[in-house]
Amino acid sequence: MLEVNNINVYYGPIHAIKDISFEVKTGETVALIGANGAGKSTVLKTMSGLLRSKTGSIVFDGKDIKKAEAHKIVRSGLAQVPEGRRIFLQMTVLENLEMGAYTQKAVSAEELENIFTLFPRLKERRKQIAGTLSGGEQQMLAMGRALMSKPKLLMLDEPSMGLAPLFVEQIFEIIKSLNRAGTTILLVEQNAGKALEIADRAYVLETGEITLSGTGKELSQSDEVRKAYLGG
């Protein structure tokens, strides 16, 4: 579904992403793990059209989207849940979800109901101002908003960051259920243990370069990964 070939991304003179390649197959959950500052979020922003690679190609669903505008990338079926959630704090929960459907011809009542089934707490709070939600609830809202665009591939940037342990468990269970229901997932996550538990395959990113790749199980058992990211 997604094939990234030899991309290089710069912040001015800083070479942030260095000639990396990876792929995400239809139906997979693929994790991108690494320390803070390794370049994980930069990769997702490049997939979303918010940053540009100077080289290579980004082929999504058979089309090169490297030069496509961000809203056209969303319309093609690729959605991102950004780090820090970035919900519309002054809008209600329902209004946030409706904003997620801006690429659709109309807000689907059926799609809204699907979101409320997945996130019952959002249904309870649908008229509540989003800025008054807890951190975990805001993360659920950010995910629900992205799902309203009916993505083929959902990219999640640090979904567990700053959440209480109970919410972390809930978020990862939701990610698993989304994948089982047919959504392909690209997951960027500092919680390497949790990410590798649910990933079919994973890549390790260090200072802008992919240094290791394998199945989630292989990397979770790797001495190098255990020492660097799993505390073992």
The other form holds:
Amino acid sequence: MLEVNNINVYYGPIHAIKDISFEVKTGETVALIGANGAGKSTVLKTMSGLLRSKTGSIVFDGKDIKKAEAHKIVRSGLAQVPEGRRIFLQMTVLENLEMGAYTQKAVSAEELENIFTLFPRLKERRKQIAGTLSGGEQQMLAMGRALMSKPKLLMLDEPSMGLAPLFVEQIFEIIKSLNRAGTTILLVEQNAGKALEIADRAYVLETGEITLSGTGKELSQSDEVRKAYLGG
Amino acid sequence: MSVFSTIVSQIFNGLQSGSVYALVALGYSMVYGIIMLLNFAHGDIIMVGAYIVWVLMSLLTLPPVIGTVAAVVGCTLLGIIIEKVAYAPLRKSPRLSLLITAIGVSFFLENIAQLVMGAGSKPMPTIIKGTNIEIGDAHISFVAIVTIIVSVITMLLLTLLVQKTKMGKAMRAVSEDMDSAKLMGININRTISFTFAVGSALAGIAAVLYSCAYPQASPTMGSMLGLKAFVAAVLGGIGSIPGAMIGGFAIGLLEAFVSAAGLSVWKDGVVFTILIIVLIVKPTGIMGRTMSEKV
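Could you present the same protein in the form predicted together with its partner chain, rather than the form predicted on its own shown above?
In what comes next, the whole complex appears, and the chain from above leads the way.
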């Protein structure tokens, strides 16, 4: 579904992503793990068209989207839940969800109901200003908002960041159930243990390069990964 | 005249000029909200609107309706063109470059107007005619009443547009978080263009209403009006739509009462003192809020 070949991304003189390639097949959950500053978010931003790769190709659903504008990429079925949620804090919960459905002709009542079933909290608070939600609720809103565009591939950037353990469990359960329901997932996480648990395959990113890859199980048993990311 | 009638007529004077300030301040505030630019060329759009009315009505003796519609359409197009030609290429540049460009555009428009229309002022034709109203022994001009009603209706429509329509919601989303809005599939360039179009259309309406109150068109007429509307936008909280309305009316009323107190020479000074006080005491203005991010 997503095939990334030899991309290089720069922030001014800084070479942030060094010639990486990876792929996500239809129906998979793929995790991208690595330390803070390894370039994980940069990869997702490049997929979404917020940043540009100087080389290579990004093929999504059979089309090269490397040079496509960000708003067109969403239309082709690639949605992102950005790091730090980035919900519209001054708009209501419902308006945030409506913005998620911006690419659709109209807000589908059915999709909205699906999301309210997935996140009952959002239904209770749909008229509330999003800035008044708790961190976990904001994460749910960010996910619900991305789902409103009916993505084929959902990319999640650090969905567990800053959340209480109970919420983290819940978020990962929801990601699993989304995948079961047919959404392909690309997950970026610092919480490597959790990510490898639910991932079919995973890549390890270190200072802009992919150093390891394998199935979730293989990586969670590899010595290198255990030492560096799973605390021994 | 009794004290009561003085107060009543000054309230209407204040609301009349306040309506115009509010319409102009809305354009400032909306543009600032979306691309963080103080569009100092905004006042000059009004000047162009006034000349459009003058050319059509005085030169070509066309009816007021045509003059009015042409001014609004002309200002809207001008706003879109200015954004596309002068500001869009600077989307990724530092904000200071944008600000300097805006000042440049302002000088450009003023000088082009001087070149084409001459430096002297042109007397504006009568656009709105009607009988004045008497409340007690206070005279309320018909123009004042039309101005206030038109402004209030315009502001209600704008509020509906921003709160309820898909494009309005997209404008709010872009002004809050541009990258996040891109991830929703919102076309940023189109949304910014639309914002300039709406702000400039309001300036076109303001141009017609202002020309009714001060029937003269001159190349620099927009600069003082623009600056006062800017003060109104800052007072209300720049970026806030209800703030711009409140700020506009507040500045208009303040000016009217300063003049009524016999200090009309000090009118402009008082307005700019307000700017200084707001910037020192409450830089976010009346409706502006500082949002703290939740983790």
